[in-house]
Amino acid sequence: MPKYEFFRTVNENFDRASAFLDVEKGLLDQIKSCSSTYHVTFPLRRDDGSVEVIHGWRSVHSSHKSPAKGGTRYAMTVNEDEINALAALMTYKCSVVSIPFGGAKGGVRIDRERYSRGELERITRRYTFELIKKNFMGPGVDVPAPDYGTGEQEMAWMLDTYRSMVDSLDSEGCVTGKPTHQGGLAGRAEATGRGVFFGLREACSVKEDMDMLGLSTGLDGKRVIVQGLGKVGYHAASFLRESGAFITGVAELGGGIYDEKGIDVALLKEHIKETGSIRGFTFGKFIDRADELLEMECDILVPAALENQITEKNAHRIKAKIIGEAANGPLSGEGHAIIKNRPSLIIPDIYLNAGGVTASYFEWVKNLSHIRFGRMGRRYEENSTSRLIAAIEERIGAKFETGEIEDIAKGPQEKDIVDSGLEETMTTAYQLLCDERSRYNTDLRTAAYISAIRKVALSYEQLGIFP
């Protein structure tokens, strides 16, 4: 069986944007080339007292744009290949929604169930001081973020070796994704999820699109099927059975759930944190085989996972008419190719699954700030709301109910601001990608890398590298 190369899988999408630009071959070269990767190796003194060598990656692909941005993950399939494509790809996801972040990732190759909570804190704090050694860490050169397998804790002990390296005003700003009380932002756990939402709601809204599918549009009454309920696709199961779609099927490691009546995805991910299994769960039947899933009637796929779940191998057997990459790189450039070419919409991971680094982003101007968003305005917004409405009711000689005037006047609080600006920035970015893929008569996919590489060439030409 060949050997996936998830990099390679990036550039080919890169060519085939790129070939509707004028841009300077050189200068695509350059943008497409992983600026620098550090491969790092430290022993770990396990509990037991046995020694364990540690392997680790960081890869900045861009800083045409500083800091550099992007999560770190810990699993077995972290290799150079896989970090070099996922930090190609947080470059252009940051210039698809207009965030001013290079692109970078970073990952640990460690099965974190095998390890006690003090050897991860060892493992994070000693991974920590060599990226800090390399200067492949800060808030002005790269900033890390959660990833798979990771998540507020291991940004805490980050952040924490961070600041006992480095005497800075600005040490919070060297990592996002931390707890609120050490300068994370509230809403920022939910966000990745949230923004699939927003773009899923987007995506539904085009008349155009949902006619050729032969959907109404709209998300209420939708089946969506979704693939891993982590923090991104639990989230975005959550947002969209809000919003009226049938969440019918849930694909987790060691099986799944279908239902078409809808699955209670609250209550499925309580099953799986008291049982550490989806098997057993009764409202829906058990699919012993999570993939089969993939493969079911529905109007919305949602794979939210890893990369390469959907190949030449099952691409021919998915029945989705919408596709929604919320994880990075989950159909290949082969499967691609097989579904683009029938009435389908694919909604491609630079642009759906931007919402993490568009919440880090706001995260990253508050710890730089210093000031908590809301902190300036929410009180003079909420009285002054409260005098107009008082002049109205003066003038109406009518009185609004107590529980009506605090609805009213209510002003917003942190997690609100996010929300918002969240919105905004999906909502306006999938507004543009429709414009360049009529522009362009392509796909949603390769209208965002048209987008993002012609932004990145821009940047480059005007920081003058090119003379």
Ligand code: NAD
Given for the second form:
Amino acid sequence: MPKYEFFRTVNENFDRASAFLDVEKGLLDQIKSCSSTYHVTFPLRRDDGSVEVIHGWRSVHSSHKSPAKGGTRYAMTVNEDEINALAALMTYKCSVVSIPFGGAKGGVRIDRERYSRGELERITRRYTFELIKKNFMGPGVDVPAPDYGTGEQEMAWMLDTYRSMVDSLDSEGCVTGKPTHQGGLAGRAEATGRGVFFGLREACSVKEDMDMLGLSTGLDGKRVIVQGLGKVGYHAASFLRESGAFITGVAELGGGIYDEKGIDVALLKEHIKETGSIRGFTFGKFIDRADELLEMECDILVPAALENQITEKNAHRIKAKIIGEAANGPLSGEGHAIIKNRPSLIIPDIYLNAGGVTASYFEWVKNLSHIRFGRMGRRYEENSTSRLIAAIEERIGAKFETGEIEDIAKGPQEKDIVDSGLEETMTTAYQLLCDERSRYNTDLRTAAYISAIRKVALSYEQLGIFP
Ligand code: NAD
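Condition change, the form predicted alone to the form predicted in complex with the named molecule:
Everything in the complex follows now, all chains and molecules, and the chain you saw is the first one.
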């Protein structure tokens, strides 16, 4: 994709969908545009004493709901167009899964591998400082989260910087994806991948779609190729594998692994962690050019790296019948059009990777309520279920095994509640997408945009446009 085209692609998807709706053009233009974009540069003193100028962005696409919400990306691809496009996707994503946030995104243009831990901390703190100074961050304003190239550590630095500048009871809610000891949520780290799994499970349960693709229903036995074994790709692959799918291919920077028998992704992840590379893994076949893996025979392809991976250049060689967009924008508009021309099912990013923002919403709610999920009710539930079991035992005159009782009576931990909330969100939203798809006789991406635009437009109409 030429450098500044991601936002154009998002807007083309928007236009295709809005043509189905009776919403006035001016309002559609308002929904489409980014409310505000902040580009900041600041100097970094490198460990060797030299000075480098760092570029960062934060974009708020919509504030029809507060706060705005979106991840923070550290990558060399980061520029204003990319951040605006990703912020827009956040608006539509939150809307699709009914999360009451506006859309935002931030990023710093760095290759994190080139920086020491100390340098990354200085970059993160300074970037955060700049956002706070311009009121681009706060629990009720705009709440960053991890994205490509960032994780719990960066979120902890952001929180600490925020706390050092703002004296507020709710400061923990200024950022999500934090370590659990800093107000983070049990299950947030795997939430996006878990959501991808729930979404694919739902997609594979629709018999008419599977018949159309010549596949059986269910995940069991499906051959899956994953691009990017990072936070999203790894957890998605692990959950899919647990459910009986075979991860037959993994593409990473520097190469890929293909194994028809299925790859043990936990082992592979461990190998990458230990050696710093996918090379040298003892199982499967090493593929030198990782992008070749995208074109190999499989049932489900899960691009979980960056945008624009399937374009007019390679789309006609992609053999996967189902493409699950775990990454944001992995298919260009042209790529989508080519694949759509043959029997295929493309599960769009604004639905499929929404598990991340869903869990972030739970984390933010937890931070503002200052209590972990399950703390009040867990023992109560456990005790009442135990009493119920005792009553049943008395009635039937037989005893359950001790282990059995513990298993049935067990009250939910925070992670169980988060998982249940995620499953509910992803399952309900998929049903909604299928309904919109049938109602408008369109594809899932257009259906997702229709659903998102309708809700955002309604919100603007009800709130009125500020004079
Ligand atoms: P990450 O940094 O944890 O992992 C990305 C992985 O992709 C890395 O291991 C990297 O080496 C690999 N990669 C990069 N380019 C590649 C290529 N060309 N071929 C193969 N592998 C490549 O990032 P992440 O958080 O997993 O995010 C991945 C995607 O998911 C991004 O598009 C992001 O915006 C999207 N997403 C992330 C979240 C989240 O909660 N982290 C939520 C929603 C969407």
